[in-house]
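Quick heads-up: it's one chain on its own, the form predicted on its own, in structure tokens.
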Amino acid sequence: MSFDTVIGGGTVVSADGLAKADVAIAGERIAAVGKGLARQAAANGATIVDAAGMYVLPGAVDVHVHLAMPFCGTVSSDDYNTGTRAAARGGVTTLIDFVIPTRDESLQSAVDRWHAKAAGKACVDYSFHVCITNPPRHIPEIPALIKSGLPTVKEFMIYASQGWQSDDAAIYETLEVVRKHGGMLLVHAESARVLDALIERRHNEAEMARYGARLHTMTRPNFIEAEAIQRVITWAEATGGRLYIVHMSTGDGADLVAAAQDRGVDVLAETCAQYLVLDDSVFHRRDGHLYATCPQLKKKDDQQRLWRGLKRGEVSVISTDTCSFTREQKAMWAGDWTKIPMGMPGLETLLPIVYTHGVLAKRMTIKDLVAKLCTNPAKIMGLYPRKGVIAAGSDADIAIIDPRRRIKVDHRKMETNTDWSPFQGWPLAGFAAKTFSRGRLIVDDYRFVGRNGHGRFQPRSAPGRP
């Protein structure tokens, strides 16, 4: 077989182990993995990429992003151009965005709108989760959606004011439907009525003047997430439907998921990079409002429990919940914390954060990193083995990282379309020296060299298991 490109001399990492091997690419696929391929291919005119001293990883799969999303009175600042360029530089070669229908819109119509957002812009591959915003209309449409290659739907336990909230009965019914048709329900788990009561109690001029953005965390104690996770696990256990908890931020949540898994409930959970390295002390800063997310950053004890959950397995995936806003957009709050656009940039720093603060800090191995960022997400979301692994026949989605080189985070030098970074000034290892997307070199020497429109929509099969 003739090869187009061979990545030679690196250490190929999988969720199961490490091996000194060459990786041969033909067209968009990995053609072979083994020793001596570079030497053989060089004689036949293939491009040889020297990866000596480097880790050769499957491209990361970020299963939780929001690009060009209308939210909190504005639109998130990263679209399918800047967001996917940022992904590429961070070694992310596939992402899954959330389609959010209007209440009077069919699921398919909303999917068509999201396809239009990505068309001609996406630089890496992508797929969609589809949100249920009008349960009586949308739940009957789920079987056709699953057949079309979109097997994951999402429901929000909050956001009544946005028109997105699903009540317990809707969640129960959706879990029944996905169980019957081979899909999976993703849930944003926070207890809306108690949360709203706590916000209303402190939403007054005196406390806003005194505490400012600290009220964002003061009104969202851990039990707001934990009670909701406990409740939705109950519905999953009762129905047998597969449940996936998105952006889990608390140690309490990890305890609940672990206990449910131990008794056989079909529940999986992700956390996000920011919950592993930032805590709610950031809200004491003058610019603390920039860090407002939903759910919000928690305590150092929660960080430690989430790291343990990743090691022990009850937390299966690390994602970003990327939802970028500029300083100007964040300034819309004008002292009222309920009006802060909630979300942060994260695609470009996902792999570097986890590599630096996970692998280099001895909290996980490089195999664990590949499991949580690449293989597990691909398996759970129905993309494996096309994505998430370096193996013959898989898409040639590859990130090459130098284990020794650190780059200081500087928003002015990043692809992300924001004028700040939650990790500004942090020296991080793990940025992609080179990224390949379906065989095409899209990052070279840490610089984006890809093109808009290269990214392709990825229909998915039934959700698998990590």
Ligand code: URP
Given for the second form:
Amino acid sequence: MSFDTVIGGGTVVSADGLAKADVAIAGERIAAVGKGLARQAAANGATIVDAAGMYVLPGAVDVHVHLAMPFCGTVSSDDYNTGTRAAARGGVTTLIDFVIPTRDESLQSAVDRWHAKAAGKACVDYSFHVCITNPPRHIPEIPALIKSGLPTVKEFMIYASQGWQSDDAAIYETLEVVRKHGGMLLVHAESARVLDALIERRHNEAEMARYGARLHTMTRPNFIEAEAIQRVITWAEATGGRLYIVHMSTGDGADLVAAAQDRGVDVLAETCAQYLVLDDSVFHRRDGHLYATCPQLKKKDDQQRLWRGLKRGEVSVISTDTCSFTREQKAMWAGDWTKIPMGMPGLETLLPIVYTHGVLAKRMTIKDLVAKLCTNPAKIMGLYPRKGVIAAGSDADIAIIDPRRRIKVDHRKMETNTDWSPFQGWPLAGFAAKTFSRGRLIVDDYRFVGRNGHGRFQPRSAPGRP
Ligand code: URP
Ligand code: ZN
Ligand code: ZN
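Beyond the form predicted on its own, can we have the form predicted in complex with ligand URP?
Next comes the full complex, this chain leading.
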């Protein structure tokens, strides 16, 4: 068999183990993984990439991304161009974005709009989750959506002001439908009624002058997330529908998911890199409002519990919830915390954060990193084994990282379209020295060398298990 490229001499990492092996690429796929492939291939004119001393990882799969999303009175600043360039630099070779239909639009028409957003721009592969924003209209459309290769829908328990909120009856019914048709429901779990009441109590000039952006965290105690997770787990337990809790930020949430899993409820959970390494003390900074995200950053105890949850297994995935805004966009708050565009960039730093603060800090092994960033997300979202693993027949989506090389995060040198970074100045190892997307080199020596339009839509099969 003839190979185009062989990545030789690296340590190939899977969720199950490490092996010194060469990885041979033919066209868009991995053709073989084994010893001695580089030597043979060099004689036949293949390009040989020397990966001695490097980790060779499956490209990461970030299953929670918002590109060019209309939100909080503006549009998130990373689109399919900058967002996927950032992904490439961070070793993320597949991302899943959220399609947000308007209330009077069909799910399919919203999906078509999202295809148009990505067309000609995406530099890495992508797929979509579709949000339910008008349950009576949208729930009957879910079976056709699942059949079309989009098996995951999302409901929000908050965001009435965005017109996105689903009530308990809608969530219950959606779980019944995904159960029947082999899909999965993703839920943003926060308790709307009490959250709104807590916000209302403090939404006045005196409190805002006194506490500023700190009110963002002061009005969202942990029970806001925990109560909602508990409630939606009840609906999953009652219906048997598969539930996936997105961006879980609290230790309380992890406890609830673990207990539910122990009694056999079909519930999975992701957390995001920012909840593992940042806490709400950032709101004491002068620019603390930049860190407003939803759910907001929690306490150090929550971080510890989430790391534990990753180890024990109740937390299956680490994603980013990338929803970038520039300083100018964040400045729209003008002293009123309820108007801060919520979200932060993440695609470019996901792998470096988890490698540095997880693997190098001995909170997880490199195998665990591959499980949580690559293999589990691919399995759970119906992309495996095309994505999420280095094996013959899989797409040649590969990130090569140098375990020793630290790079200081500097938003001015990044592909992400923001003029700030939550991790500015942090020395992180684990940026992609090289990234391959379906066999094509798209990052070389830490620089993006890909092209717009290379990224391809990925239809997905039924959600699997980690
Ligand atoms: O603040 C965030 N995370 N913005 C994106 C919307 C969401 O709730 O995921
Ligand atoms: Zn959300
Ligand atoms: Zn989100």
